[in-house]
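Have a look below at one chain only, the form predicted alone, in structure tokens format.
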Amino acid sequence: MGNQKLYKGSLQTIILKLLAQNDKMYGYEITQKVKELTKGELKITEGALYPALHKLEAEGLLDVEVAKVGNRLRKYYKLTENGTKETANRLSEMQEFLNTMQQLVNPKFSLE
């Protein structure tokens, strides 16, 4: 896709929806499982993920865990039961989204 800008406020709606499909994940994880999915379409930086992830976890959708990985720390990010509800939520809304631009781009095609 040729403007990034698009995915911007899809962005937390993403991370929500791999973190229910997937338990945990750590950031870099994130990232990379976008990237396959969008076949390198899409490609979340590190400066718009942290973010979107401390914002998701202060709303109190989601858990970090502390893992140590070698010498290293990892953070795992996974759904709270409030994450897990408004996850569904935002995926509804979502579809009501897409659904309502399929109409305007083109009427003669629906996703339903």
Given for the second form:
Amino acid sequence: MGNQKLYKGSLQTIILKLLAQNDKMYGYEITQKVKELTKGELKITEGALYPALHKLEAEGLLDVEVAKVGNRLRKYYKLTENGTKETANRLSEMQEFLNTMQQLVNPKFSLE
Amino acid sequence: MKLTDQHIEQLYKFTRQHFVEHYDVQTELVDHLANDIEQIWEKNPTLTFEQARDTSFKKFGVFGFMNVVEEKQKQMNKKYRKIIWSYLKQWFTLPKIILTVSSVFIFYFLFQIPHYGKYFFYSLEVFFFLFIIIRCQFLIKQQKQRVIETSKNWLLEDIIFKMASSNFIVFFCNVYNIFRLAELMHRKEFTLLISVFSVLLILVSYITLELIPKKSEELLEAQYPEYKFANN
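What would the structure be for the form predicted in complex with its partner chain, rather than the form predicted alone?
Entire complex below, previous chain first.
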């Protein structure tokens, strides 16, 4: 079980990345998918997921669809055009972050 | 095991008991709880509905649904401000800008009439405040009635009908200061500023208390894909 705090700042990027791969998803599906992909290492808490989704929706990165599934209404989220562009930006930012962390944590020394 | 219609009803009630007032927020949480309860039952079929529900609710943490509600409210307030802004902008583009600018100058000339200018300002303010009080009361009543009729309280609808009214409380608190503005009218630049301020105030109140409530159905349909079939 890793330190959940380390993942905190990346929640929005994780959501965007998942939506880029899956067309449309609903909240519960996202929590399950993350759990499955990380083999339980990362658990998105409900109290953090929905605020993040609503924030992304307010920023115009996500669009909403509602469908009746069985006896209840289900809200699906999908990327808008802007959302697709922003996903690419955020993923490259994250990659930079990972590289920087890598350098800090595990510096490679050279003779130059 | 799947949840029955009655269970879904109970979940709506459960969210209401946990301070989720608005139907759109409730709906998302109900679906989440329902999915989770079904999964909990798969692993542990002996649990009662209430036990499974409470297990699922605990995952939201000590603050329960509060974070979700707060963020949703922030998002919707932002949306509401955007709507106001989009209407307000129209008054600064042709052809409406002609009306806006000429209103400013009409006020400016009326406020400058010797002796009577400030009385004109006072009567405008009195008329304006009376209009706001009556209109706000009407809108709040109308909203209450709609919630009773449809048994659904949508967040954006609530904001459209109530927020506008509560915004004007700020003005009521400043009535004294606003009336005192008339004392500044001996200087032309202040008179012009007061004219601009009056026109802006009238525009914002007209947009928030008249235009937007009248267009509420349209705005709600655009915001909530589920609005049409949830209300039938």
